[in-house]
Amino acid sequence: MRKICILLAFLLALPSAAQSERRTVRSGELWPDNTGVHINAHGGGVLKYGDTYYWFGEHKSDHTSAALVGVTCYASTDLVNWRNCGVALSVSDEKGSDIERGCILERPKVIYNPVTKQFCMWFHLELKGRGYDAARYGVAVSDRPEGPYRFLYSQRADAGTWPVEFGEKELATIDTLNADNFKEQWTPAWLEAVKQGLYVKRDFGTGQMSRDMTLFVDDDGKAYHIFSSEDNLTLHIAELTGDYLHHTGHYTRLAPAGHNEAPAIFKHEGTYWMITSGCTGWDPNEARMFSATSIWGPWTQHPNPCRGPKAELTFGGQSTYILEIVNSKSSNSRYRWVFMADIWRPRHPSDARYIWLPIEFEDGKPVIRWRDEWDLCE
C-alpha cells in the first residue's frame, strides 16, 4: 500500500497533457513551453519550415540583458504550445570572440536559403565591453532550423557605398557637409543635415551603424536587412545576396532622422506594411508604421495602427516581428499576420512578456485591437 502510494503522488505530480496543454494566447502572462518554465527568447522572430513552426529569440538572465547563453529556439506545430528545443547559437569563451560571453546579442532573426539548403542567423551585435558603439551585425548558419548554428561573422553595414537614391544631386550636397557645422543636436539644421545624409557620410568608410533589426525575404525570394543606422535616427533597408549571408551593396534609407527602431515588417496584397517605435530605451512608446508599393519606398508614414488600452506605449511593448500564419493547424484561423512584441523588464530581463495579437484591416490599412486572451483559430 505504502508503494502504490508514493507512486501514485509522483504520477499526481507530473504535469498532464491536459494541464499544460494552452489552447488561446493571453498576450502579457508567463508563457510557459513544454516543461513549465516561461519561454526565453526576447526580441525574437518566427521561421516556419515543414510543418512546424520555429521561434529564435535572445535568451535573458535574471540580472542581466547581456548575452550569458546566446539564442534560444522554440518549436510548435500550433503557435501556442511550445517545445524547448535548448541553445541554436551559444556564446563563445574564447576571450576576444566577436560573441564572446557578456557580448550584447540582440533580435535574432532566421531565415531559409532553399538554394543553400541552410538556414540563416541574422542577429544585431554589440562587442564585450564596448556598449553600444561598435553597432554590427552578425551572421551564423544551420543545417537544422533549430541549429546548432556556426557564427561566421560580424561587421558594419554597406561600407563605401551610397545608398541608391543618392544621385549627383544628393552627393553634390553631402559633399558641403561638414559635422564641425553641426556639434549641436536637435535643431532644425542638424535634422535636415542628418535626412540629406551627415551620418552617411561620416560612416561611409568605416560602414554603416547597424542595430535593432529584422529580416524579409519578400515574394520573388530576395531576401533584406533592415535595421536602424544613423546612431538609430535613420532605418536602412539592404539587399542581401543569393545565398543570405552578405549585402549586395544596395540599400536605401526610410524615415531619415525620423529616430525610428525595432522594425517588423509584411507584405499584404502587393503593399509592404512596417511598424516601429521611437528610440526610448528600455521604456515603451507609441508605435509607428510606414507602407510602400516597392521595398525601395517612397515609403509614407500613417498614424499608430494600435486600439486599446495604452495604445499609445503599443500596449506596454515594443515591436518586434510580425508573424504570418500559413498551413499549420491554426491555418483554419481567420487572422493571416500577428503581431509580436516584448514587454522589457530590465530590472529582471528574464520575466520580460510578450505581446501577441492580430493584426486586422479597416479602411485598407492594419489595425492592432488589444485582447486579453484570443483563438488562433478562431
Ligand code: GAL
Contents of the next structure:
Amino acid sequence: MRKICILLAFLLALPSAAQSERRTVRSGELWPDNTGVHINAHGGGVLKYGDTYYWFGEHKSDHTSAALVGVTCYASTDLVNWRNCGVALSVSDEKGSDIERGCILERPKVIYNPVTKQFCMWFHLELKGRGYDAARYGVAVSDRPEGPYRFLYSQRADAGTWPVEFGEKELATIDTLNADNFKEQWTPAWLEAVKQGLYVKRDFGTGQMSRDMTLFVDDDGKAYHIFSSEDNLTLHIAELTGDYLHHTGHYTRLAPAGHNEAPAIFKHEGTYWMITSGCTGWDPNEARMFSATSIWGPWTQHPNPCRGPKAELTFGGQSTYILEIVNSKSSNSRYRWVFMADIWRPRHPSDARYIWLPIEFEDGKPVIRWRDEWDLCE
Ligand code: GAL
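Follow the form predicted on its own with the form predicted together with beta-D-galactopyranose (GAL), if you could.
What follows is the entire complex, opening with the chain shown before.
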C-alpha cells in the first residue's frame, strides 16, 4: 500500500501534457519543438493554412552554414508549441544539381496559390562551391503545405527588362554610364551612378542578382518577390505571375544604393511597412524601416523602430519575416503583427536563436519593444 501511495504521489507531481505546453515566447533562448530539440528553421517565414501555422526555414548544421539538409517545416496552432514536420525541400545528391547538397539555400518563404492549389516556395540559392556569386532565387512547389516540395528551377531575376520607373530620361542617363569610370567604389560619383542604375545595366542581359528575400501576397491576391539585388545595394520588388511561380517582368527598386537586406514586409491599414537590415553578414546592425501607400512606391525611410536594450543592433538579430496573428487561436492577442528575426551563430549555426516580438504602433508608426518573455494571448 505504501508503495502504491508513493507511486501515486510521484505521478501527481508530474506535469500534465497540457501543463508542459509553452504559453510564452522567449526571444533569444532555446525553443524546443515537440521532440524537445531546438527548432531548426532559420531565416524563415510562416504560412497560415486552415487553422495551422507552418514555419519554414533553413536547416542549419552544427559546423557549416552550407545546406546539408534543406528547408525544414514545423506546424502549430498556437504559434508557441511546434511539431517537427521534417524536411519540406531536400537538397539533392545529384552532382551538378542547382540544389546539390553543400549549396547555400537561405531565407525560404512559402505562399499558397488558391487558383492552382499549390504551395509555392521561393528561396535564395547559391550554387555549390561558388560562394555568393550566383545570386539566384530558386522555386519549388508542393500540393501539401509540409511538402515534400519539388524543385522547379533557379535563376537570376528579370533578365532583359528595366525597372518600371525607368522612362526615356532614365534610360538616356543609363546609356551614358560607363562601368570603367566607376572602378573606385563608395565615392559620391559611384553612389550616384549606382542610384541611376549602373548595376542594373551591368546585369541587364544575365538577369538581376537575387539574394536575401521574402514573399508578399497583397489583398488583391497579387504576389511579390522582394530581394537584395545589385551587389546588395538595392532592393527589388518584383511582381509574380498568377501561379506565383515566375516573375512577370514588372519590378521596382527600393532605396537605390541604400545597402539593405533581410527584407520583411506587412501591410497595415493600407500602408506597406518594410523592415530591413544593413549589410554586415552574420553580425547584427541597426534595423531600417520604410513605408509606402503603393507597393510600387515611392518609399519613405523612417527611424529605427526598435526600442530597448541593444535596439541599435536589432537586439542582436536580423529581420526575416513579419507574421500576422489576428484570427488565430491566439486571436485574444491585442497585437496583430509579430516581428521575426534571427540571432545568427556562424560558429555553431544550428544554435542560432529566434527573436519574436509584437509590433506596436506609436503615432501611427510601428515600434518593436524588447521583451524577455511575452504571452501571445496577452
Ligand atoms: C547575411 C544574410 C544572411 C546570409 C549571411 C551570409 O547578410 O542576411 O541571410 O546570407 O549574410 O554571410
